[in-house]
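The chain below stands alone and is given in structure tokens; this is the form predicted alone.
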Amino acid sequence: MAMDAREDNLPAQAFVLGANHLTASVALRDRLLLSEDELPDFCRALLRVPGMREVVVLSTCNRSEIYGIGAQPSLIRPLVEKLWGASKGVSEDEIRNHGYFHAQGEAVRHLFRVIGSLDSMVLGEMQIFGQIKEAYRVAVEQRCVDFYLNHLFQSGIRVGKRIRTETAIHEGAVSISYAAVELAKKVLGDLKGKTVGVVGAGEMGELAAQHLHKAGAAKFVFFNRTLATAEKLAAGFGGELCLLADLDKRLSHCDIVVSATGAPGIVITRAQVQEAARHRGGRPIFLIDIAAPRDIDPAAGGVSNAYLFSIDDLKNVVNENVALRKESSRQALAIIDEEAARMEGWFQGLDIVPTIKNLRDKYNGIAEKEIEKWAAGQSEETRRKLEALGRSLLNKFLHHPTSRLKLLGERGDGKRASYFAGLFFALAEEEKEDGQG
């Protein structure tokens, strides 16, 4: 599918291929990642691809899209899904079938709701914003990228910046194990440098460790049943490892308890949390039960310093969380209105670009010639002056006409202005006696 041989005279255009958590199912989204290692290659062969002028690919666990400046999109996509399938291993169909494809304005708009987190799984989660900043910067070193796409990211991340700054979208725990931590925060302070105890080596205590961690929390140790179970997991956090028997012993050490076992009754009972607070001093205990059912004796959030949130007290910090990024929602979806006509308007300003250069050329001509004549035999000082008064007398002279025809353009109406320009200007009769000359 050859491109026309005229194509780098057409209007250059932004696109969009890609899938992502919502199109494509975690197996596809896997075979259609591209690693680190594999991206330089993948963004210069893609510039091979006829009709494409510059790319940037973005590629994570949850999408993998391809964002490209091209005269004709729509003979670009098959050539695009066909590497990218080659590559991967991966059939153009199945491509086809479980991703998606936006052009010019629907492309920048999508662009726009990915960087400021709308489309993500998690809505308001800050890592696209510096997953998208890294896509580019790998695209800017692999010169892939030249004045359409840097401007269309730069403003993107504009938009992103935006987001954050002014709306709430990224603000409160939407899971249940980072809602943990925000109460722990509440409750302690800063968590640095705090012991956290894990009972159970299950998948919602290492989510809550990897939280806490993050956090700031030093020391972790872990409880189980059985020490072969938790091995892997303590290593991994380079904690300690210890049996449910030591918990009487080792519970006081904690400043952080988060349980969550599979057992069928209470783990933790009052009179070990009170006990552990007798020989903490007055320091806070903070225990965490996102068991089901419950690990922790409810009986023990009583015990002085012990302050116990169990699951629905998170899940009611979550929910209260995700309404407020929903309605943040709202507000971002109103910048990336704004920022996608600001953006549109500068595709279309482009449009005049060519007109405005030949009028300016065209003038700049004239003013030349008029110096040239009235420098001839004047010192050096006067072809100065000279040369600045015609400098200052046409861009006074341009400023309006190029200013108006800048906001036609901006306005989707740069071919029609640029057809009065030329007969206002005589733009096309210079060009032809250009020609013959």
Second form
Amino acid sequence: MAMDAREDNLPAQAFVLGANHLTASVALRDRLLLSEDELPDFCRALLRVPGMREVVVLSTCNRSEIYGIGAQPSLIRPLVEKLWGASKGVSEDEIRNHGYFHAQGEAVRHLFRVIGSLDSMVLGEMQIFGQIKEAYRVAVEQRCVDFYLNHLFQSGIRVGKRIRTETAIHEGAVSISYAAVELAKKVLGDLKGKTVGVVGAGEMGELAAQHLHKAGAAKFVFFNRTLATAEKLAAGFGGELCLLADLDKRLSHCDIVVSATGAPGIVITRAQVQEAARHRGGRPIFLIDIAAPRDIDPAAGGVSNAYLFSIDDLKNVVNENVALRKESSRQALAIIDEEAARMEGWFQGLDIVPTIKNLRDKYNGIAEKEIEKWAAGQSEETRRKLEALGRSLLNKFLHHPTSRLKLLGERGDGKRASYFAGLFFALAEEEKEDGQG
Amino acid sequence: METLIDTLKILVPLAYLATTGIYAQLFFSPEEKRFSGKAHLGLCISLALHTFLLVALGYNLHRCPLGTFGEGLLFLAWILGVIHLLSEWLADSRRLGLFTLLPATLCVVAGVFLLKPDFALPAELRSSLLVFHIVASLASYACFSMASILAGMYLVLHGKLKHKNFDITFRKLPPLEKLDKLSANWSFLGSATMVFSSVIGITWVRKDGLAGMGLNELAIYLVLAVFLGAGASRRLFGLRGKRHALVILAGFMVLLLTNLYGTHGFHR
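Given the form predicted alone above, what does the protein look like in the form predicted in complex with its partner chain?
Once more the chain from above appears, this time first in line as the rest of the complex follows.
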């Protein structure tokens, strides 16, 4: 499809074309995913699409999106779908049926929602902020970004920062493992240097150990019925290996105990916890039971300085945090509304830019002709003075019309202002004359 | 000057009440960041007005404004405010300001009502040693107050953890271990300051030969016994956590009761 040759004079519009976790299956998202190596070439190829002026490509496991600037986004859309589909072996229909397309105000709002993590699979996760910054960096590196997307993405990054600092949208753990770490921190404070006892060599125990390790826990003791099964796990964490039978002797050394065995009955009794707490000289012991059926006697929660949490308790923590994030998302939406309105004003203000340019060009031309006429046969110094006078008068005469036009543009009256400016200053006639000439 | 003092007597409690209100919003609102700056500004304004009031009182009375119960309460509130301001800078404890400023505000309101601007101190009480003694005593009261506030927070968080109550208070309170350590540290500092204050007090009584002025030994020994005992048993027998918090609160109750009973600190 050929673009109109005059489309360069049309006002620029932002658009986004993409598919995310809400619209496309994991399989389709995987097929649409663009690797780090593919991104630079794909960005450059998109820039060659007729009508496309600027482009940024964001591709993560949960979303692949193309942010573009063009005069007629609806005409660019099928061309981009075709290129994307061809490069990833996906049909255009699949992209169209399982994706989304937003233009101008909606596209801006979409970017702000994405960067603010309101559109993420896990509400409030902050990884997306870094991913967008990276996508923007790649596009800048490939010279795919210019005036419009620069402004849009810089504003987006500012919006992301505002949401992060002004709301609690990213606060509180929203996964079971992180909730366990958060609770451990609530009891023990900093986890650096704390000893973790992991009872059972299953996946759940390993996952909890990984999170605690990331949070700073230094020493790990793995308890299992058979040492051979837990050997690899202990080696992975540089931990100590103990038989389950040694639990009595070693429990008091652990600040945190994670129990996740597949045993049918109680593995850690109240008496064992009581004895451990007695030996700990008043220091608290934090117990997490993520086994089903339960490993730790629920009565152990009543022991002084022992804090016991089951998988259900952790789920409750997660639910509370999710609710809190949802509450904060309302505040984040208000920030997005405010910033999107500002952005819209900026875009509308740009509608008037060609008119202002024409106006200045026209009067500049007139001034130059007059200066040329009056400077003929005069000295070089006189010519310079005449030129300076011409520039000065031009700036003064055009100052008010220009600033008024800009103001009208920002208020959304750009098109009307262009029409009347064209009428009053005879800009269209000038263009016609130029065309004939 | 009296007009200025009268104006400040109205402004200071109002500033503290407003600031405490902002700190309450800061603690209970999920949008903590909205109130953070306002709370800090409120505290700075309150403390500035409070300092002006103390300086104006001193200037007007031609003595250190620590001669009456009301003046003592005002000074105690000022120390609590300064302690909180310092801990905001040093330990990022702004979200807990409600708990420090609430007792400070109560002391300010009570102190302003109990002020006697024309109270002339008897000649035998116009001693710099006495001033040091009172300042140290009030500092120890402030430290004990901080220790008991933290101990109270410990008990609240302990209860929430035991009962799996993950509400906003749970989220806002600092970790148990931190509360336990901070409470113990303030208690130790309070005990040390109180011993120091007692030594100065005894020196002053002996130096000036004030036969009629004596210490209510039982009261002071009781308070010191509780707080020093809490510190010692923590070191020697591992008395931490809930039991330690309960002992600290008990010590603070004894401190309050002895003061209410004696009305002039620990003096007969």
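Here the rigid core means the biggest group of C-alpha atoms that line up within 1.5 Å when the two forms are laid on top of each other. Positions refer to the first chain, counted from 1. This one's a predicted model, so the numbers in the text were calculated from it and none came from an experiment.
Undergrad: By the 2 angstroms cut-off, has the C-alpha of residue 248 moved between these two forms once the rigid core is superposed?
TA: Yes, shifts by 2 Å or more.
Undergrad: With both forms fitted on the core, give yes or no for whether the Cα of residue 211 moves by 2 angstroms or more between these two forms.
TA: Yes.
Undergrad: Determine whether the C-alpha of residue 328 shifts by 2 Å or more between these two forms once the rigid core is superposed.
TA: Stays below the 2 Å threshold, so no.
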